[in-house]
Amino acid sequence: MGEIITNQLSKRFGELKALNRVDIVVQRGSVFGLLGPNGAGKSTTTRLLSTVLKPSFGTAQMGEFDIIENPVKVREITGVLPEEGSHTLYPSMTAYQNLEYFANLYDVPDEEIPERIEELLTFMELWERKDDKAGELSTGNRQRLALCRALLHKPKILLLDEPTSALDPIAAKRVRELILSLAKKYGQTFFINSHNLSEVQRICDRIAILDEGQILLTGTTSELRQKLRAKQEFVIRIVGDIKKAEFVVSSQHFVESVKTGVDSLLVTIENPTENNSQLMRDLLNAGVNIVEFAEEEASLEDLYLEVLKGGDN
């Protein structure tokens, strides 16, 4: 079931089309990643979904609520961590006071506030800093505190803009673990803007690539790889004469390129579904001893760069 559904969502700033007829469906309890270069429209998308901005055209559903018709209801079920999340805190108030203040704004029941604050601060390893003023915390700790604030009222949907950008590797890992556990345990839905391709690849069920306000592709990493690549790379590892293997491979009309290692070849093959078996037969008939013939997995970075390069053509 779609928890976030955009329908031709668009935003103009004068003549600039910041977002142009974007259609996205994010399933309940999933983690969705929106990727794109600076200025692609990622933050604009988040601001529209959180009702900070009104669309110029189109609309979106957050849960069962329309962002135009029911903005107050949308805000009740949504937690937001903007890119500069630490700027949403009050620097002269302590970490605990900040969360207590926002818990009251979110109408968290009074009897639940202390336990919820302690649980979040403890998980983020901030409990020992609860009496420190937010303005005196490090950038990373302020970002973690801002994430606690976004989670206080147990929202159904979390909109996170670069959630680990200011965190050290250990803290970033804890945030990734938190996102995955909340999505699984409570069915919370996460919509993440990120430049961190490896992070998105680790935690997101589906991704979309946005550029110049338009969605170029959407799907899982494996689905995008299938859409993008008629040519794929394969590692062929052998025991024996590597030069003989290189000669056999290079002579095939469907082989685009060959890179030779000590005991392996990295081969780019057109339409591998049709041509791999032929290549294997020719190698075996030539007396080449094959110990591995495997696809070289495309990383999310490969896909991202390939999509953006295609958009420039």
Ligand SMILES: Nc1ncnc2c1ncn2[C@@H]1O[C@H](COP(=O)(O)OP(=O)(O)OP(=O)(O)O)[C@@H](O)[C@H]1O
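Residue numbers count along the first chain shown, from 1. We call the rigid core the largest set of C-alpha positions that still match within 1.5 Å between the two forms. Just so it is clear, the structure is predicted and the values come from calculations on it, not from any experiment. Compared with the form predicted in complex with this ligand:
The Cα position of G39 differs by less than 2 Å between these two forms after fitting on the rigid core. Once the cores line up, the CA of V267 ends up 2 angstroms or more apart between these two forms.
Superposed on the core, the two forms differ at V255: its CA moves 2 Å or more between these two forms.
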Given for the second form:
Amino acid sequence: MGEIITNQLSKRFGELKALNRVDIVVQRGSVFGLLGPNGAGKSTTTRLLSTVLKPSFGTAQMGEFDIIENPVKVREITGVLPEEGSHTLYPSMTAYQNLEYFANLYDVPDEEIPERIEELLTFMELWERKDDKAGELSTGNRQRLALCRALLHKPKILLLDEPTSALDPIAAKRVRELILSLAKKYGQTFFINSHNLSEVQRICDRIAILDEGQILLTGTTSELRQKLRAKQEFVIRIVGDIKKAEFVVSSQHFVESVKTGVDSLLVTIENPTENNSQLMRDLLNAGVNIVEFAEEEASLEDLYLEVLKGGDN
Ligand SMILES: Nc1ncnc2c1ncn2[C@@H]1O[C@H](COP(=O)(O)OP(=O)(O)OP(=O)(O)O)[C@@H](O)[C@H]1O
Ligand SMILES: [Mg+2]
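With the form predicted on its own in hand, show me what the form predicted in complex with this ligand looks like.
Okay, now the whole complex, with that chain kicking things off.
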């Protein structure tokens, strides 16, 4: 069931099409990752979905509400960590006071406020800092506090713009675990903007790659890996005449490129599952002594770069 559905969602800033007819569906209780380089339109998407900005064209449904027709309802069911999340806290108020203030603003029932704040601050390992002024916390701790604020009213949907960008690796891991456990336990839906490919790969069910306001590719993590596998790099290490091996390899129609080293070849092969055995047979028949024929470990990062490169053409 779609919890976030964008329909031709678009935003112009003057002549600039910051977001151009974006269609995304995020299933309830899933974790969705929006990846893209600087200026791709990720934060603009978050701002539109959180009703801070109005679309120039198109719209989106958040839960059962339309962002244009029902922005107040959308805000009630949405928790937001904006890009400059930590700057939206009140610096002269303590961590605790900040959360108390926002809990009231979000209409969290009075009797639940102290417990909710303690639970969140404890989880984020900020309880000891509850009486520190937000403005005097480190950047990472401010970001954790901003995350607590986004979660305060137990929103159904969380829009997190680069949630771990200011966090150290341990805190970042903790936030990832939190996201996964919340999605599982409460069925909360997460929409995460990120540059961090390995992070997205680890926690997101589905991923979209955005560039210059347009979605270039979307799919599950394994679908994206599958696409990458259609053209895979292999390392072939041999003992003996490398020039002969190069000749055999480069004369195959399914070999897209060959880079030759001292005793190894880096070969890009189309449909390797079908073609690898043929290549190996031809090498053996030519008398090449193969000592290694291994798949180069490919990551989402390779795919991401490949897709973006294609987008430039
Ligand atoms: N308020 C605004 N007025 C004019 N242009 C804007 C405004 N906000 C964003 N833009 C432009 O829209 C484009 C998309 O910006 P956006 O902040 O959404 O990118 P992003 O993907 O979040 O990038 P980053 O990874 O750097 O955070 C950029 O070219 C940006 O300069
Ligand atoms: Mg951004």
